[in-house]
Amino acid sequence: MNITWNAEKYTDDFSFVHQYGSGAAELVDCERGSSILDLGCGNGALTKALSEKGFVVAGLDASGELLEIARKNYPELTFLQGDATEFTLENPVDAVFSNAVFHWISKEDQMAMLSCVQQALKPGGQFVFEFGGCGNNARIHQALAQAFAEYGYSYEMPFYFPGIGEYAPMVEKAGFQVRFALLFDRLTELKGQDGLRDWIHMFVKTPFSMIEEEKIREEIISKAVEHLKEELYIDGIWYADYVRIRMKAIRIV
């Protein structure tokens, strides 16, 4: 999925993305000095955090805008530009880590991505990741779909949110053994009084591409936000109804 990011706003207002990813990063238990690829590294915050644990880390991302921020903030680290579904590394690594990336990849392209990861790892290497799971932001997407329908448009879900029963077999088919899997709710606080509107602007881009008039796009967002106020605006704070899938697997073939 090709997305143009407002990299500075993403870094300033949506820092929870990498902050929550630190929990998944704890599953990486390689020895100090081990080589790690941060796949979909974004602004490099988690790449830096992994390097501070004593790992030799490189980040890879498709977004030039986010990589610019990463290279500026962490010039001592290596950042590569590439697509998660068709990348290769000169030398295999001890672990591949990824946070909040795989739901951006269509179901049809998941096996291509998993194959790239498998080839990037040494035998016995660790594959640790977290991304949106079944039910992720369901209330938000339902409200948007309803608002789209009111204006005569069809809302196309832009993300892939699987459950463990669907995704673990795909991982194992790609040559891994799943050692840990968890699907969990994580109600996530958003920043500011326009937190939900800003979240939609930042993350839900593709469905709006069919609507030419900016006025209509904003009216649809307003309707969805108003519909969700009772459920997701709590004590003066906006929340997003996140559900995450977290896994650890080992390359066996």
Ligand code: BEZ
Contents of the next structure:
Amino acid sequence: MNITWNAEKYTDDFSFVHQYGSGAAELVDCERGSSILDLGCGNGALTKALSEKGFVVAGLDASGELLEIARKNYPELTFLQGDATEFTLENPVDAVFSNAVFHWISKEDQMAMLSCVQQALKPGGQFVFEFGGCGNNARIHQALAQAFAEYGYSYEMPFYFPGIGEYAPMVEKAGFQVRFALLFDRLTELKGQDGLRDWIHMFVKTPFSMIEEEKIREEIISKAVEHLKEELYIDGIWYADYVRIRMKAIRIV
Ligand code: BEZ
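One more: the block was the form predicted on its own; return the form predicted together with benzoic acid.
Following is the full complex, with the preceding chain placed first.
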């Protein structure tokens, strides 16, 4: 995962990412004082929320920009820089939690990440996560593909969005027993009249890297936004068509 974030805009305009993650965090049912790793902690907002439940937390993220914000906002917490697909911890933890991260990891690298998590957990430890599931942002990616095609480019969807049937066996293969799994729709309100345009700018970067001219990139985004207006602009508000996959698993091997 090598992404450059506009960390302040992410924190100001896309705070729903961590606000929604608190639903998944409720599945962590360790005792107070248990050690928890927040994997892909971003700006640290959910790491802080976990610490307020009485857990001893550490956040790990690859992004120096986001970690800078996390350390500034929560100087009392521990934040580590590392890649989710190749990290190790000095001491194994009671639970690993992750929100809105695993879709950034390619299908090929998922087993490496799951194996790092297994190694990072104590036997019996809890692994709780949520990320984009099968069909996530399907309308948005379809509209982008159509707009790319209108300009003679092909669009490669840059994320991994599995269903339960695909992902649960991978989690079990990595040495876990899946105890809970859910795939659900979550139409998500975006901020402002340029909400969808801003969302595309913030999150969909790699497909645009082959297009040199900024003017063309902006025109393609305008086309996609226009295609989506009928479906995702409702009563003056932009929405993104999120689908989440949420699971809880226990380390058994
Ligand atoms: C998500 O949280 O599902 C997501 C966010 C940005 C890009 C792709 C997926």
